[in-house]
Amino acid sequence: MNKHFLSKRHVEFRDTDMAGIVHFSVFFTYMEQAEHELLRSVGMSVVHEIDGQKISWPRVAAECNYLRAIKFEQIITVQVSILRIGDKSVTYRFRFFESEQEIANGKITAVCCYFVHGSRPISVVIPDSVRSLLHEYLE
């Protein structure tokens, strides 16, 4: 089994509901939080450029799946590996931890995209640079 990524954080007060809870959508902040710090872990950022091309990773999937509440000032762990690396896409997995419970999980899809100003992204093969500093997190 490969590594996985470790992220820790506070649940902020403005992620909570009127019920206290934190909201079903913030989850999905919390999971591109922690792709873009796994991103960086690996001297990368989500906009990127390489040989003179900027790329980037937009989302075409994402899902999360809730076994948990969790409130205010609770700290969580987000765990994330990846499940796939494609010829253009990768698939991350995200598991959510607060102390030893597992409180979520989900997924998210992005494609690896040229960007040119003024035009719509290209989608494109990930380069082997990108490819080889990512497998270490492929499941």
The other form holds:
Number of protein chains: 4
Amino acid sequence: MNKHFLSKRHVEFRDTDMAGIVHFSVFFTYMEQAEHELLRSVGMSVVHEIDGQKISWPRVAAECNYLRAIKFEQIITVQVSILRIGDKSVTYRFRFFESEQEIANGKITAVCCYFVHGSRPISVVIPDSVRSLLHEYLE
Amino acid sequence: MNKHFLSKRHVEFRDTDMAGIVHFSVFFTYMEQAEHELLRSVGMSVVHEIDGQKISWPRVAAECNYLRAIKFEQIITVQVSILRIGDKSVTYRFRFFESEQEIANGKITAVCCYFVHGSRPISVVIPDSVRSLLHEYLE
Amino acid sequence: MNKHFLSKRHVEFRDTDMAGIVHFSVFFTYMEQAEHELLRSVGMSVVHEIDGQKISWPRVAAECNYLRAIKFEQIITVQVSILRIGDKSVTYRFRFFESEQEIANGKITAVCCYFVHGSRPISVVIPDSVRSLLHEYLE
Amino acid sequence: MNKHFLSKRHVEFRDTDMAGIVHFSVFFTYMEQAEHELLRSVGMSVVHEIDGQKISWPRVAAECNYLRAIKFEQIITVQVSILRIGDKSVTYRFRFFESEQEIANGKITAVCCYFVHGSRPISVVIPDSVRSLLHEYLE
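Alternate state requested, the form predicted in complex with a further copy of the same chain (shown: the form predicted alone):
All chains and molecules follow, beginning with the one already shown.
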């Protein structure tokens, strides 16, 4: 069964460009904000501490397909689900709707990493506690 | 033969996030800015008039793969080429380098459209004059 | 009596910079979003039609004072009031709070303008219907 | 004598909004980018190390006055000078020009701070070596 997380938002003025529509790059911050809401909804944060280790999720891939333009003050719903939980990475799927019509869809793949201040992030196997929390939204 | 356009830039402070690196969404505006530079280099603009008709290029797809993080004040080179010129669309390919190392790569597909104020953009066959200008950067 | 409008929000990841705090420029979009919420709350929009004329509110001045830094996922309250309604302009005052502590405050002055497509905006006397709606939030 | 630093730039597509002009918040990142260019021109960076101490410059105030709208692909010149060097703070003045016409002007006041990872920045007296470098652009 396909469980997903829903996030609702207004299109803000600054999200638009001179073409009068939401700029294509803004959909990526919309996706990220919906992902972070999902994480908060299961009691996590994108910057999280587990056993005294700071973990976060740098992105390795992101993509978006644009079906229809949206405009200032339109209300959009972002539907988030998890397409895949790998050993070290998670792929989120996003679908954007305005009044029931799909306007865009996309994916983000993020890698679970330990962060030590001043050094490069080190990818690690997703801790079981995190895995089981994310499992709720696995397609 | 593979001809490409090169664009060079500094990473700005606002391009970074609390992880200390360039935010993944920023690569999409980097791509767009390099695309617009390429268009200017052949005498066009992304908002262009041909035979009294305003044409522009809404995006239908965008993607990016992230290989290495980059930081404030690093200098990056964006290499742009054209992967495909279709009847109505163009797919650009972008590769990002910092000190010879590839840090990311991506694609944007844009559709040639007529813009009439107040109505929806209408996709049109790419005018021959535009096609031949873009041809210079076709892979 | 001092009536004000309240807007609540999360700090988003993209709002931060490499210093780990919200970038100073972001407070201006926070102010604008709170202003637009206030306008919606009285049945207006920042892009509004009155008697078949499109009016909007270009800015002539904006300022912000920063008292304390704020971080990702902190919840901030933006308090908006109107400092002055002139013949043609409105000055909004904004105060930002996090857990009762003031973190920043600022002002935006916007001018009422008619927009005709393709020409420069023309400043006009604020229509009475608009003036009386805004009056509710006048300090 | 009034010495100033000059920075030139294109207006990018993402800098615009649905009103077809540069969004008012973007002027603040333009100011910051010109400030950082000025710092680089005298051999500094906004994130700088002196005697093993990391110093940076959080903002305490920022303001902008808007005189004329600017549009996509217009070329603007930002003129930066230093209005005041205090014990611990610097106030920069910015003037924006397009084809000789002033389009906006603004100020940013930044405070010299030591950054220790994980703690609050501590304001400090501007080191003499920094003060003398900045002095070159003092009005």
